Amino acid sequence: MIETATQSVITGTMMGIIYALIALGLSIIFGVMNVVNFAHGDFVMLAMYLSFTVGTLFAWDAVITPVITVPLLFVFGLITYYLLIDRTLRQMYVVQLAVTVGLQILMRSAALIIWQAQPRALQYSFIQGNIEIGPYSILTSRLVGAVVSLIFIGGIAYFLNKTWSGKAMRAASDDLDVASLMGVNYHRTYALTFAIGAALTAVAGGLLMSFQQTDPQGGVRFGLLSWCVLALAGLGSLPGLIVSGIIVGIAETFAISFIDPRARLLAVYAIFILVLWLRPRGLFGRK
């Protein structure tokens, strides 16, 4: 029983460290625009289906896929900002949520057409395998991903404090009128948030395709995790939105270990819930 935990332990942290990459584009859209995108899981979809495009039509390995779907991410983040979201801006929720549910709507259908509704996924990753310690194993395809989750959120760390582009979007994200006197352009700083949000979807798809496989439905798992995630985390604390990734991702794994694994998500929304009623704040968001 105590081996059984402990693995899940580390498996859960793991696959946390990854969630917690996928939320943070989902917390910085939501923390600097004010942007409520139910989408934001299909891009995660969408990354992975990319990948597997990628590395199917130039023999590549899946973590290597995000030198170019990042990129193509990133613009397909831009071009939606400014064909929708950009339309939505400062208009009642009801018509943001109405937008990005639509545009959910519409990835699924395009991934169904494209891709079909079969399961896809890459053959062979040569980060497959394992690092035995002891009792316990340390799938390398789920370290890897998380040594690059942590790599990534540690770069957009150092992008938010140090640039001048990031200080732009934590000004827009304290008070967009006073940043806006202050000579910050809030359309080109949006438009910058939404599609590194995307982008990083790409670099999570990219990762989670070197040891699982997508569908069309995908996204509702994806999206529903990264909310829980953020909401755990609260607004303006990535220490915290990694905290909560693996508290969500050690839920996950003991459900599977020690109930069902088809009650995977159980944990995780009772914790979801048990944190909303007792902190509507979340865990470490700023006051």
The other form holds:
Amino acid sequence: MIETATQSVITGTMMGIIYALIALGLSIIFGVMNVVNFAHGDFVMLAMYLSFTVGTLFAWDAVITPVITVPLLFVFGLITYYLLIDRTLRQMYVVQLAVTVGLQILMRSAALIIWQAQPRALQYSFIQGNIEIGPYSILTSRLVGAVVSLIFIGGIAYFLNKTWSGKAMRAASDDLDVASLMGVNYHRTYALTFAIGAALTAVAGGLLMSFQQTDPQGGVRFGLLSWCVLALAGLGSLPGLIVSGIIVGIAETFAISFIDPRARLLAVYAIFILVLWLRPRGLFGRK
Amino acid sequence: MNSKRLLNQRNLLMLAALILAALVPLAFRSDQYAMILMTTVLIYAVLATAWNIIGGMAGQLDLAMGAYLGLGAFTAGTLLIRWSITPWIGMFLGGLVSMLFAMLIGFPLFGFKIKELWYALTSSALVTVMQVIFLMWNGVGGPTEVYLPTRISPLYSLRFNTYMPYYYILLVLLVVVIIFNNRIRYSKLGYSLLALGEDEDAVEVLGVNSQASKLKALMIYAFVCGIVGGLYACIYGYLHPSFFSTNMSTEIAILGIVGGLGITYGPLLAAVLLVSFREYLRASLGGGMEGLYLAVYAVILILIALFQPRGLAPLVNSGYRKLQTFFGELRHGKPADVESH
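Return the structure block for the form predicted in complex with its partner chain; the form predicted on its own was the one displayed.
So here's everything in the complex, that chain up top.
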């Protein structure tokens, strides 16, 4: 009992850090641009499929595929921004919802056309296997995933705090008018924000593909997961995002080990609802 | 606003459309495909028109349609399978179950002032949650398909060989939902819903209980979804947790938005136009590539949302007014008195 619980905490923590990476993309898009991207989970789905294609095409391991999928998703993010999102900035959120849900249907059907309906998975990754510590085992793939995710979250933190573009993004998030007066081109800043948000899903997609399969409906789960992490964390705190990701990850693994593997979504949903009821601005939110 | 008058132009137009809708199936009696198509369109039309009450009038972007539809379907279906209770009663009980469920969900949600984006997200997730629960609940079939019995008479078990009876039942339901929509629109509830869609705090200050109003709208909507769910189970002839469909739920909301928020005929118009268009695409493109028709459909939805953000209904309305003015000029030599919406 205690052993299962400890094991769940270990596995859940590592999964949770990957979830934090996914939610980070959504968080900067929502935080900086105040754009509601309902298709974020489907960006993860697309990233996983692209990882699959790159992995089979070059016979690469899943964890290396982001080398190619990150630029691809970055460009896809740019195109999406200029074609769709840019036109909805001055609209009600209802229009944003309609457009991003349209994008969601489009991405799912595109995945169905290109990769067909059956689930796709890559060959066993070289980071398969586990490290045994006493009675507990740590899956190497999850550990690598968590470490790489932490590195990328750290990288984003550096980018937001130290570089001019990053500062411009934070300024646009705080006060768009003043930022514009200070010489921030908000179209370009927003485009960069959206593209980075999309590119981060490519990193997560590669990591997830090292131990998971994907199918055209795979985005539903990641969409809910990342909104839940975001609701829990609130906006503006990167450490808060990591902690929230870990909470969600642990809740999910607990539901899997103690209730039923299918109940994982129920745990996530329960957290989501509770947070919205009890603390609408999140545990670590600054606004 | 002369909508109080029974025989104004708009109502006459609707009556003509209704008679047409009632006659069309007679022409396509032998064409099974056309009947399936028209029944599908009607299902969406009823749901989208009902969505207008919560989404359009109350401004709560509800994406939980599938949860209510699925509950209605499982209630009516299980009653028929276990206790041979006719779906004629079962579907209303299904509506009641959905309504009570909506009350349980809506009471805390509205009470804690969860709205806009967060309401949309929680309601959308609710569909997935219900699907998971029903997948795990083996008492009502779990992940296997459970077929509805056909041994009792078709009229009693609502299991017909043709789509015609379903079409007419749905048409009656649609008319009822439209009348309901119009009744609510010009009632105290309708005015408070419209007002709180605009500015909730101001409405609260004026002494309207916004939580109660929203809850009423949600319950009416869930009741209709539950009834449609009962019919849905009978039409398809089986029960399966895939009835709790996120895709269909978001589609209903999109039809409501693309049709024109708060305009009764908007979602109806969008459902009739876009769902028939989608099914046409499915028939003409479906053979070659799975998913292609949905991709084209999605592009159309995106284009409408981008370039006609207020929806299709205002577009049609202004076209209708232009025609009116044009004919008015022909008749009287001056612009006609244009009816405001």
